[in-house]
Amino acid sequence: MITETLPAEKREPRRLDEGTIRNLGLIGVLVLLVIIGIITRPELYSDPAWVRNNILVILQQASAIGVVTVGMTFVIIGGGIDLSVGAIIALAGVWCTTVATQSFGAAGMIFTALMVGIGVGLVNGLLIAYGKLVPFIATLAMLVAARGLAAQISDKQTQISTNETINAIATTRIFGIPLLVYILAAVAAAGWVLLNRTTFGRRTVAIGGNEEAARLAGINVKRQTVLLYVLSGLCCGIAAIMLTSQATSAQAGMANLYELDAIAAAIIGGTLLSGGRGTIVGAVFGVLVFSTITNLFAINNLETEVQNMVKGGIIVAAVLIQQFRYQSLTQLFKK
């Protein structure tokens, strides 16, 4: 049998897929941050011993918010949506701060949280899959209960965590590196394992790309979105207990504007608002994006209300790539 081997200069160069492209785009944006850093700070960019640590603050920073964009790049790609996620966590670190819980141990605190989050996300699964709710309405309904709920428990109060092995997972570093980026890298991780090697996560862009050719497919629509919120609540359970140890306490209104947040950084890593694709690595890219952010107008004394300005502007360029896509406009360009 003869095989013709076309010439090298005739093969098709192999191309990048749009996911690559996007990351490496992220990565460009993370390295035009910290050049924007070198020349507004170049005193403090100059040493570096501030460097390195100025890296693990922003890790550190990111750590909570990105286990809570795992959980809402889930639901997202789904064709679901989590406005609740920030309130989940403010219930959940109330809950396994109050007196009670805290009498047995860290690992009574850690189950309670996770439980909690657990619980949260089922119901709202429920109301969504089964009750026939609007993701939008159910979220946000329970966004308002959430806070309600953990203000009354607390008493409107700030509740102080006594227990030194939850206060210490914020301190503890392994090899230099906190062991809150540990935690973030272990369930970002698990999260790519099961989008891209599981059934679950074929599953879940099953139902977020065409919802009906998916049940016809013989998906279980309803039990894969519940499936869905309960993930996103577990995922709000683990940073619960991470931002009680980084404050030492937990209060009702903790977490305020995650959901926004998981939600813009999920966006920016190219999960489509409509649902039916998305990538856990460029999750973790915007997450970090945004914290660059943060951390570029912290040492540069700017106001938080530019900040967010800037967020938003990002956000809606996101979204207008996500509209165009990465082939629409090389076909643009090249009219």
The other form holds:
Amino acid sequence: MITETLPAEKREPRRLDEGTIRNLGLIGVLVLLVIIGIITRPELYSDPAWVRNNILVILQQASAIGVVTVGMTFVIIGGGIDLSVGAIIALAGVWCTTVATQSFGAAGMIFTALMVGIGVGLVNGLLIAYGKLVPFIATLAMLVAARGLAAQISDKQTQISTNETINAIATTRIFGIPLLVYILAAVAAAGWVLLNRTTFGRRTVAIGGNEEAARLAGINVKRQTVLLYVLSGLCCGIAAIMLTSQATSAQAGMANLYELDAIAAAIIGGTLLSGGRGTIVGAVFGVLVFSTITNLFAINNLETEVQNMVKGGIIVAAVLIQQFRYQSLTQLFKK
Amino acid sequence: MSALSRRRVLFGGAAVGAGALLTACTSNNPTENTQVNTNEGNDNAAPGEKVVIGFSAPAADHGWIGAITSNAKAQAGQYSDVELKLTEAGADAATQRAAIATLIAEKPNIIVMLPYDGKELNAAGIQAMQAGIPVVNLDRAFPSAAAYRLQIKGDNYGMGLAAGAYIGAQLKAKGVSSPVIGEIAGIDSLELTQERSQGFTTALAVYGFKVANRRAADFTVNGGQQAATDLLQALPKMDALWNHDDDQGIGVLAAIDQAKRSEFFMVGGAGSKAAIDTITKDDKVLKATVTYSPSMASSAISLARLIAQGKGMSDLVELQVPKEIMLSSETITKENAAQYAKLGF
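Just the form predicted on its own so far, so send over the form predicted in complex with its partner chain.
Zooming out: every chain and molecule, the one shown earlier first.
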């Protein structure tokens, strides 16, 4: 597997194939969830207006976490992990809703959120690439520290956004579809192009597959690592604006456990936790599966704890399938 | 290589510039909004012997806990004979236990403690009491009566009852026979959330009503926004909604605006300033909120001072402060909002 990663062009057709199968599988899961929804709540699904709105609600609920997952997918493919995404969102959200930042208007708030995201990502990246900290530890430390700073800045209070432009992001619809969904689509499309059609993407796959081989092949592994965490931070900055707009406020506790949701979505989307492989489309489908499950449980008035158990089961199942496929592939090679 | 370092200098310069700009943006000037008793015309307020009060509360990032600590500080500031020793309780029960042990060693006259968890900090309370330091147990109750001198807490079950009674009465007055009622809870694994929900169900049952859909959020604004979005989608038509917590209520109200829904009325919980303002303005679905006021921290400081000075509550016959006080959960509506405005946090 390791040696295979480098000649990416040669592997392209088969990898695409496998990805397509997996994505079809995820679409199958989505269809199954919708069918369960139709069976359990036929009276709701018989109203076309409700169904249309429900699709938009599912997409909208997936939008912010989807953006985070795109960044997370890059980090994981590059052989890392970013546990600090929820904390970065909280810090960016809180920072961009302080009284001082709000006085600069919507542009100032957006600039601040993005800069905080990029800045924290940069610190993560430098610590990992040049400080030689294990990604798990570095970003875990950042998780704690960034939430602490967010609590410090907000004085543990909920900061209400009084900026109409920011608050309108969540309510704006273009051709009947929420702006938030367009943002997710744009980020996912940009992520897909970056991963599949640029040297940045190839380098990411290369350093995640085999860091040493990538280094010997002339890739600046350290710089690439830093950039990956910056990218993840940037996605968090974007998500912070989306969430702040949705809740018309920000607080240090926001985006709680987003890191786990984003990692889980990336994993069930077919990203290898050890790095070197993964797809953006799969990650987005992963987010949609979770968002659809939440919706299914909500319309059936089922308790959140059952939902969490089902989510856990799905993650385990996805990884088991991944391992099984991996093993059967390697066995094929041995023969 | 030189091109690269030039680029690095450029990027570095940009980063420093952005950093400088950002640090300027952390300045925050939230309006001070603490709940204090100014003690005018109260004999007990006359300066007495000096009291050192040790105070410990979780370092949570929720508005309510924030208000607890700032209220305690503000109330202590009202007395010339009180010195408040604040200890950060850190991030969990174990750290708070350690913080309490340090506090006991400093021998304050009395300790006011809002524990992470009453059961987990029970032993710490007993330890302090045995060291001869009376403990005022704030809000989250110690199971053992030996662990506190005074317990002052809110009424979670009563909160649910009040919300249910208000919703029941309103719907009955409107003549709705089988209403669709929604509920957005806080963190579901907490005992207080369960108590609130039980109270709510019990009160609704009096009217023969029940909850059609219940979503649990996490006491955060965006948790509230997401739970409310799900709930609204699940209930295309709703008559009434109870949201357990006004802080997450900001997110709930945002979700309601975003879904363009207004066919129902909503009741909040806790009694935040933002909620009371919205109720007063009467321009949103939020028509009432049931209190769970962090003003109890201010009262805890006042009573801790009295206990340490050996004084009683002047309106009562008893010479000493009673052992347990449970605040009643009051219903704030447009009619009495002005009266409660100063209690909003």
